[in-house]
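Take a look at this single chain, the form predicted on its own, given in structure tokens.
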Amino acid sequence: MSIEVKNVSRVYGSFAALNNVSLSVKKGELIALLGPSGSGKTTLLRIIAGLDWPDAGDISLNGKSVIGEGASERGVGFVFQHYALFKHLSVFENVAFGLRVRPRATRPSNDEIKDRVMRLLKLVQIDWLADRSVTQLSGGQRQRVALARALAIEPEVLMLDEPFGALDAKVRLELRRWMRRLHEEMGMTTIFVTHDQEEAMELADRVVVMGQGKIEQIGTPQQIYGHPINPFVYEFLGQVNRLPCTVAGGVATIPGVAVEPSFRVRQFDGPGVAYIRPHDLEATPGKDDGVVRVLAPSGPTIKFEVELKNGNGSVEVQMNTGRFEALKIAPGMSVGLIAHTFKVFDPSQVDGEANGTTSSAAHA
């Protein structure tokens, strides 16, 4: 099922949750709505699903406006952030619920319900838990029950609100990889909400980055990460160093940081702010741009802070552990810095001071 959101706005009192939002979703796409709390992503999801209504704009499914239809009429399966399972029912009965409450004319027989529910439980790999109470399940198992229940009504669109937000990191990783395989197998149009950029990048065909009730950028994970169109998107998608710079004839000069000679800036000439990811900075012993102050090992990589000697604050560098050990970098060591790639924004687009500012994704 294709989805068309046209100029949708939603206001709660004095708060504009959505401001003239438009979005097209192709049949069979897996779309991530990514953004911080309050960006409007859950409101947009609920409006598409028919669980909320816009103050202005239209929603079309397969080319037909559904603005006057509720969730049950839209053929949408919805998985809530905290599962919303019925604690007094077994796993089987939770999944069967949507089928049992259908009008008699469209309600499957008991045998058909049993067959469909067991097929779904097998699909989500928990058929062995059919008779178990949901109160006895782990978080990951409950999430699979919630997904099976949403799929039981055979929706044309599946919507998930922060589907893995309540799970620990290991279970989250396992479930999102499993979810990607399930989507590829079923080919269902799917939209999910997340504030986790890694989750969005790993799962989605396209990512919709939202901020303050509007869409900031839409693109594939590679487009969004490699070519962010503004500082908000750049900062939300991971750690970044912000440093003042000057651009002339396509060449950027960053005080305290050398620039890869072949790198060119095409945005503009004049003063700017360079956005450099920690893994795009290289530190070299034997030079005197800054001093290593703090080390933070992180598995196969290591992060460390370099205090710039020109007074422009500090920057974060991320390096492969093997490379780091070969260079024998240690706290107190003087190092040189080179930026291999970065993006320059006009200072008027950037909030706050740029000197030595390290920003990270706002995971609220």
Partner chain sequence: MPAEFDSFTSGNVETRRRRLLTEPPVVRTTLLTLGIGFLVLFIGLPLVTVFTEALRKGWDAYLSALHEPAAFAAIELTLTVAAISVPLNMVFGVIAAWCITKFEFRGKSFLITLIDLPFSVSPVISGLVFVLMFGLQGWFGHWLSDNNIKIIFATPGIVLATIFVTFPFVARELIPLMQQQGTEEEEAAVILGANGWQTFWRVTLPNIKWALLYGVLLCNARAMGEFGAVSVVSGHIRGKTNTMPLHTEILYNEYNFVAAFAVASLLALLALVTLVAKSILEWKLKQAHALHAKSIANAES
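Instead of the form predicted on its own shown above, give the structure for the form predicted in complex with the partner chain, please.
Left out here are the partners and the other molecules; the chain alone remains.
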């Protein structure tokens, strides 16, 4: 099912949860709505599903406006953040619910319902739990019941609100992979909401980055990560060092940090703020730009802080562990810094100070 969101706005009291948002989703796509809390991503999902109503704008499913239709008529599958399972019903009856409430004319027979529910429970790998009460299940099992229940009405689009948010890290990873496979098998248009950039990047065909009720950027994970169009997206997608710089004729000068000679900054001139990812910085012994302070080894790469001598705070550097060891860098050592690639934004676009502080709006 294709989805068209046109100029949708939603205001709660004086708070604009969505501000003129437009989005189009192709049939069979897997879309992530990514953003910090309060960015309007859940509101957008609920409006598409029909659980909330826009103050302005239009929603079309398969090219037909559904703005006048309630949630029960839109036929979408929805998985709630806390699953919202029916506590008084068994696993089986939870999944069967959407079939049992159909009008008599379209309601499947009891045997058919049984067949379909058991097939779905097998699909989500919990058919052995069919007779349990849902209150006896673990978080991961509940998630699967919620998914099976949403799929039971054979929706053309599946929506998930923070589907992995309430699970512990290991179950989360497992379910994520499994959901990706499921999507590939069933080919259903899927939209999910998340605040976890890693989750969005790993799962989605396209990522919609949202901030303060607006869509900041839409693109494939590669586009979003490689070419963030503004400081917000840049910061939300991972750790970043912000340093003041000046650009003249495409050549950037960053006080305290050397710039790869062949690197050119396009479409910018004058004073700006350089956004440098930790892994795009490299430390070299024998120079005196800053002092190595804190080390945090993490497998194949190592992260450390370098305090700049010029008083612009400290920057975070991430290097290949092998290279790091070959250079024999140690805490307290003076090093030089070189930036391989970065992006420069106008200072007026940047909130907060541009003084070397490592920002981590999203979790690393």
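Keep in mind it's a predicted model, so treat the numbers as computed, not measured. Positions refer to the first chain, counted from 1. Here the rigid core means the biggest group of C-alpha atoms that line up within 1.5 Å when the two forms are laid on top of each other.
With a cut-off of 2 Å and the rigid core superposed, Lys309 has a Cα displacement that falls short of the cut-off between the two forms. A movement of the C-alpha atom of Ser37 falling short of 2 angstroms is seen between the two forms when the two forms are aligned on their rigid core. After superposing the rigid core, the C-alpha of Arg323 moves by 2 Å or more between the two forms.
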